[in-house]
Amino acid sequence: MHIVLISTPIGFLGSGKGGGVELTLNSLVSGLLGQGHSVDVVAPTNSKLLAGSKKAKLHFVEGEEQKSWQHQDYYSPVIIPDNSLLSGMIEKAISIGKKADIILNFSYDWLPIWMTLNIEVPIAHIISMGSESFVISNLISIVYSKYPNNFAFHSNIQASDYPFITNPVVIGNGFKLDDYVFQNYKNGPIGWVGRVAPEKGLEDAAYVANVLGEKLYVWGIVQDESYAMKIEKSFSPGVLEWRGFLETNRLQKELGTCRALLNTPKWNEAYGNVVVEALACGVPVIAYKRGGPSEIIQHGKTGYLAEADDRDSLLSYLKIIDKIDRKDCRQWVENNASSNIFASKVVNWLNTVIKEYQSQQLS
């Protein structure tokens, strides 16, 4: 199969701005290449693919980045800037896609979904978030009425944010497991990974570390400087150990030394990439019981699920984290979330989309 991927217009691949989409795209490309598929990736200028994905053909597009829907009001109108990066990426993808089997869109935005109804090349969409925009959700419902198989979701909980979707396509996610080394540490630090922004709930993890008188190791791009400073001032000096945004190779080495990862989002995560990355290193996870992580973590076996926003519950589970066998964490990932498993699910789905599209064309 020849597949053209449209990357996120939030930032270039490797910047960290695209959050979990960057890792998901790289993992999928690696899995697709490993199965013998041909892959083109359309992405912002300066993008870089990870080592296992570099055999894909990368096409650069310049332009003004889109603002993430996570940081807009639910009822905000669609804004497409002059010299739009997103429109340029779509134009490039369509040009390449005329000689491909299908276009696969990773961008959570209005324009690529609207184009599904307006070009002859089939476009499938991996939806990366819950319903964060009224206008996008409404458009998905319109496109879904004609092409019910063109949308895939990372978890059932995420799909439930779109009540008009019946029998959703749930593909989970996958990771190139050779990039993650199992480490059997039992007495390491507490870790937290993610974009440093209000919806990620870093303050709750900081609270736990502060009560214990420990450092909290924080990995990720600081997307909201004022939010980060506010948290730092709210707790004892030195509680937060800022480790920055690291590429996978360095992140997994440091993350693997942790005795636990705390996952504290204030919104429904579509999946929870950092949860699986930690498990792949053998690190058990304590997460709020909301969003994708509640479908990933096996309570009492690979970590614990705390009631949403209950910081003291996080604390109590952290005190018994040594009961978790770290080998079970790694085993779950090998059985459920490798890049090969993920690629197989995506290919099966894309074949369904192509057949659906061909059927529509014949009718």
Ligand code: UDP
The other form holds:
Amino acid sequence: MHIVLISTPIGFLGSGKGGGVELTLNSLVSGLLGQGHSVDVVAPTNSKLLAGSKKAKLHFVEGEEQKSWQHQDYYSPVIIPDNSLLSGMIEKAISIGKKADIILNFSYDWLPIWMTLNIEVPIAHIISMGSESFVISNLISIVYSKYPNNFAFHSNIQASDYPFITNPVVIGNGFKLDDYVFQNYKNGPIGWVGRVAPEKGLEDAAYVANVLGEKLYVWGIVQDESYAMKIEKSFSPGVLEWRGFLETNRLQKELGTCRALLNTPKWNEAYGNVVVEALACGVPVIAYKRGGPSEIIQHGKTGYLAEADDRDSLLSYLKIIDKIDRKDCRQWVENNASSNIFASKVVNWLNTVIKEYQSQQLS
Ligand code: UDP
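Okay, that was the form predicted alone. Show me the form predicted in complex with uridine-5'-diphosphate next.
What follows is the entire complex, opening with the chain shown before.
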């Protein structure tokens, strides 16, 4: 299959601004290449593909970024800036896509979804967030009524944010497992990984560390400075140990030394890459029973699920974290979330989209 991928219009690949989409795109590319498919990636200038995905053809587009939807009002209208990066990426993808089997879109935005109804190449969408925009959700429902197969979700609970989707295509996610080394530390620090932004709930993990009089190791891009400073000021000095945004190899090395990862999202997390990355290193995860992580973590086996927003419940699970066998954490990822498993699910799905599209063309 020849597939053209459209990256996120928020940050170049490698910047961290695009969140989990950056790693998901890379894992998928490496899985697809490994299965012999041909892949073109259309992405913002300065984007870099990771080692396993470098054989894909990378096409750069310059332009003005979109504003992330999770940081806008739910009822905001769609804004497309002058010299739009997103429309430039779509244009480029369509010109390459004319000779390809399908275009696969990773950007959570109105324009590429609307294009589904208006171009001759089939275009499928990996929806990377829950419902974060009224206008986009409405558009998805319109496109879905004509092309019910063209949307895939990372988890069932994410898809449930779109109540009109009756039988969601759920593809999970995948990780290049060679990149993550299993470590058997039992007494390491507590970790937290994510974009430092309000929807990620860093304050609840800081609360737990503060009560224990421990440091919380924090990895990730600070997307909202004032939010980060507010948390810093709310707890004892030095509770937050800012480790910065690291590339995967260094991140997994440091993360693997933790005795637990706390995952405390305040929104309906579509999947939660960082949860699986921790498990891949053998680190058990204590997360809120909300969004993707609640479908990933096996309560009592690979970590614990606390009632959403119940910080003291996080604390009590942390006290019994040594009951988890770290090997079970790694094993779950090997059995469920390798890049090869992920690529196979995506290819099956895309084949359905292409077939449906061909039969609509004939009728
Ligand atoms: N990440 C990283 N380096 C860091 C911290 C985070 O590369 O120091 C990446 C991590 O690998 C993951 C992404 O940031 O792929 C966060 O994705 P997630 O799905 O957890 O949340 P999102 O940001 O998409 O809401």
